[in-house]
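Shown next as structure tokens: one chain only, the form predicted alone.
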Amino acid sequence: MPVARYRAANLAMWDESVDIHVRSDFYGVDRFKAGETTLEPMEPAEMDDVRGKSLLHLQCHFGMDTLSWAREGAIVTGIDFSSAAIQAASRLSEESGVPGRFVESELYDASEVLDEKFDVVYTGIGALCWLPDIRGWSRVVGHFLKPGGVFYILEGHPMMWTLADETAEDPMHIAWPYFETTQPQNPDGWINEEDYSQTGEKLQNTRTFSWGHGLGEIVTALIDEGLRIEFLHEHRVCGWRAFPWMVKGEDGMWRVPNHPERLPLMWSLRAVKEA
């Protein structure tokens, strides 16, 4: 199956999911409208002050994280390949009173629809696994950053994405590729009859495709685009229940209950584009 067909399958799922996500308690749109942020606790601290800065959010879905950065003071633009997501993001901006601009585009073609540079480029959780080419992604990051601009990402750890989720936590079982491959991690696709937002609603477009990207591959791709890495952090906590055996802490974050030192769950990185 060529990449265009993988993309079409993923896009159909995301277009269908938007309305489910907007209604779901998992995303909590009403809580967001009441003033709640959707950023993880470490993100504003690690990003540093964004007040008055232009920020581009790649793969923004329907804009909750994008608009959360606007509440931190950034002037935000979100980009996503789903027209349904972009429409929902624009509505959310209007209904919440939080200003934001949203643009529909395939990630790799974003420079064809946006002709500007940004102080900050941001990628959030659950984005990279949908991309077949991490070097193409890093070129997009480098293209949109101003000299001296900051790139920040918080993501699920690529080691976590390799684990079989139907087996017990101890011992953990590696089932899927860690490094980027030409074919998706599961060439037959993942079949998800229910949406991950836990509403119980059935999906019509159930087959999706994702790719692994090793941490070294990601970091090297960014360095090759002229970015200087300021830090790379690996986290023992997760912002969502990625596996059924995870336990939730008092801080609202999910953890490995036994031997947490064995598995990083998220990673974050901040880098600066050299002048």
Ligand SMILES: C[S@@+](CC[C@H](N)C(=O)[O-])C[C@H]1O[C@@H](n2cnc3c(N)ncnc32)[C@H](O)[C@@H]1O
The other form holds:
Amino acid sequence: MPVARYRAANLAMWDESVDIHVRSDFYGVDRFKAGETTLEPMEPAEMDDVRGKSLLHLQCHFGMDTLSWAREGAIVTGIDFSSAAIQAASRLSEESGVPGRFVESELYDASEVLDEKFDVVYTGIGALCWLPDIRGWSRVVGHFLKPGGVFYILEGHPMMWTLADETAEDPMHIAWPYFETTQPQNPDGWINEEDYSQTGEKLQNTRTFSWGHGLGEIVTALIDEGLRIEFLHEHRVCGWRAFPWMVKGEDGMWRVPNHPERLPLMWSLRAVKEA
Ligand SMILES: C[S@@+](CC[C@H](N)C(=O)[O-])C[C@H]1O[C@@H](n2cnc3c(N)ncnc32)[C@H](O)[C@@H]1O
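Taking the form predicted alone as the starting point, write out the structure of the form predicted in complex with the named molecule.
What follows is the entire complex, opening with the chain shown before.
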């Protein structure tokens, strides 16, 4: 199947999921409107001070994380290939009174619709797995950063995404590729009757395709774009229940039961574009 067909299937699912997510308790639009941030605790702690800085959020979905950075003081722009997501993000900005600009664009074509550079480029959880080509992604990151600009990412760990699903006999065994492959991780696609926001609403567009990218592949691709890595953290905690076997700690974060030291669940990185 050509990449365009995988992309079309993914876009149909993302377009359809936006309304469900806006209504879901998982995303908590009401809580956001009441002033809650949707950023994970380590994000503002690890990111530079963003006050007064222009910030580009790649794959922004319906803008809650983007607007949370605006609440931290950034002047924010979000891009996403889903027109439904971009409309919902603009609506959320208006309704919450938190300023933000939202632009519909395929990630790989973003330089065709945005003709400017940013102080900060940001990517949040659940973004990279939808991209077939990590080097194409790192070129986009490098393109949009001003010299001296900061790139920050928090993501699900690629090792976690190699694990078998919850229905397998041993859900902790490795079932899917770690490294980037030409074909999606599961060439047949993932079938999800419902999406991860668990509202119980059924999806029409149930089949999606995703790709693994090894941590070394990601980091090396960023270095090759002239980014100097300041840190790479691998986290024992996960911001959401990615697998049913995860246990929740008092801090609200999810962990591997009994042996959190055995598997990284998220990673974060900050880098500066060399002048
Ligand atoms: C899990 S969401 C990111 C979520 C974000 N961290 C949040 O929870 O608000 C992934 C986003 O990537 C977008 N996306 C997927 N493939 C894309 C592509 N090729 N170009 C641009 N956006 C894409 C989807 O539309 C979706 O909004």
